[in-house]
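Quick heads-up: it's one chain on its own, the form predicted on its own, in structure tokens.
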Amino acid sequence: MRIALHYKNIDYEYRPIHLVKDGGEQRKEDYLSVNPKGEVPYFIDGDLKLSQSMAILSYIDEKWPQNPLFPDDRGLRSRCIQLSEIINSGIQPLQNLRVMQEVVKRFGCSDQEKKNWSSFWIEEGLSVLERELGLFKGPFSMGKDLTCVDLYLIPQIYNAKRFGIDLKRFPRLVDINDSCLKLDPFIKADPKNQPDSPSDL
């Protein structure tokens, strides 16, 4: 979400929520009583309130139409939905940290192990994007113009590359990833580049 608003020079209040600290302040009452679900990301404009990040760029996207994130085309803009789901329905909720957390607490998995589980999962969604999105030419997911897909591609990469993930084995992601990395929506929206970050990230 802070790379679609970056992208689209929109003035936000960024409030930090930390998944660990004191237990995760995603499960503190009064975030809990903004969000029940007690996830993030969470966007307020005004008295509309939003959970889930397809709902939340898109109400961005169509609210503020400059540059936009996706095509124009109903095809080519349903394919942008579509590749963009591989990310967010089909990594990372497999992988995130409440997932995880819970699968410790009732099958005891070592570090290890866990490891193993986020890392499988990231590289059979990596497998998928890497063909698909090879069927298009251009530095960014969909050719020549930044897209959604590439919101949620770039900070997947990122935490591939915290799993130890060989990303040599996907070439067009790589390229994908230089790109928009070298754009100042992605430099701004690092998560090194926060507010909250730690020192050590």
Given for the second form:
Number of protein chains: 2
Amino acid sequence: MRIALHYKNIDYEYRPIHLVKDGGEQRKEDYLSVNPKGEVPYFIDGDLKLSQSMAILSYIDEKWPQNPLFPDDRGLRSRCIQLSEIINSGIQPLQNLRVMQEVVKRFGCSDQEKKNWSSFWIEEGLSVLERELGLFKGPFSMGKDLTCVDLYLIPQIYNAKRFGIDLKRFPRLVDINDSCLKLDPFIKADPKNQPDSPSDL
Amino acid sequence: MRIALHYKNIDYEYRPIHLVKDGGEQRKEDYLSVNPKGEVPYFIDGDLKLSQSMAILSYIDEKWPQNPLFPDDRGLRSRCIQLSEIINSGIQPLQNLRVMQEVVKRFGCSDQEKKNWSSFWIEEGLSVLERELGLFKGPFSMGKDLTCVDLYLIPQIYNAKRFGIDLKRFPRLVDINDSCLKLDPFIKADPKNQPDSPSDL
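What would you give as the form predicted together with another copy of the chain, now that the form predicted on its own is on the page?
Below is the whole assembly, all chains and molecules, this chain first.
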């Protein structure tokens, strides 16, 4: 979401929410008074309040059409949604903090088992993407132009690295990551360049 | 997906894939020759092959614009995606067969624990939807017109019932379910009305 806002040169106010500190700021009254469900990311534009990254990105793309995130062609646009969803609904929900906490609570697994669980879903999803994105030639996920897929892929690769996943098996994804990380919107949106970045990132 | 095709009166050929029989038909060579990833649902239109329900529904809605699945208004359209994603990425990935099998394999949990895991995510998601859809008045999720949200909600409620979840806590969702199940596209798409329906459904 940060990447999209930078890519489209949209001014925004950033309110960092720390998911771990003090049991999670997303569960504190301050944040819940704005967003009763306590989810992140959360996007506010006038009266409109949105959660769910696909909804937020679609809205941003329609309201600020410069530097489009989805291809014009109907078939390619649906492929763009498909490839984004491989991360959004295929990887992310299975490896996020909340689900990992629930796995530990219910099944009392070790830190290693918890890590294995998340790594399994990340590696499986990235394998699918390595094959799928190999069908497109060019610096970005779907070829010569940046799309929504890149906006999902780069943070997911960042996350894969944090889990210690060996990216050698994913040369196409590594190439795309390298291309994107040279671009201004990705540099500005990098977690370590945020005002709330913890020093250990 | 079946509901959308019926709602828009689109002729289609239905190829049932049994996810459990013989270790899962989605893993057999016959199906993998069509769809190497072995996922369902899978949609083919000419050269275009799509997985991921959000991609398939967006494509169907753009190619066959009669009986639209998304509101015209930009804000409402993004809300429609958000509410659909609460099921698509917030519930479905955490309670599907594949994830349940992995939970059992890794953590050796009992049938009851497996059921509790799925029920937890379903109930949590339905609670959010009960509150969200209470903001709209009318027979359907977003008010007077059927939308994509209903296409996600009705199968999810069907699934919740299979898990034995008490729906009394979700009166708004039950009302929407009742309204939808009176409509032809939902009757035709009902699992028990499919050619491959097992007799125990």
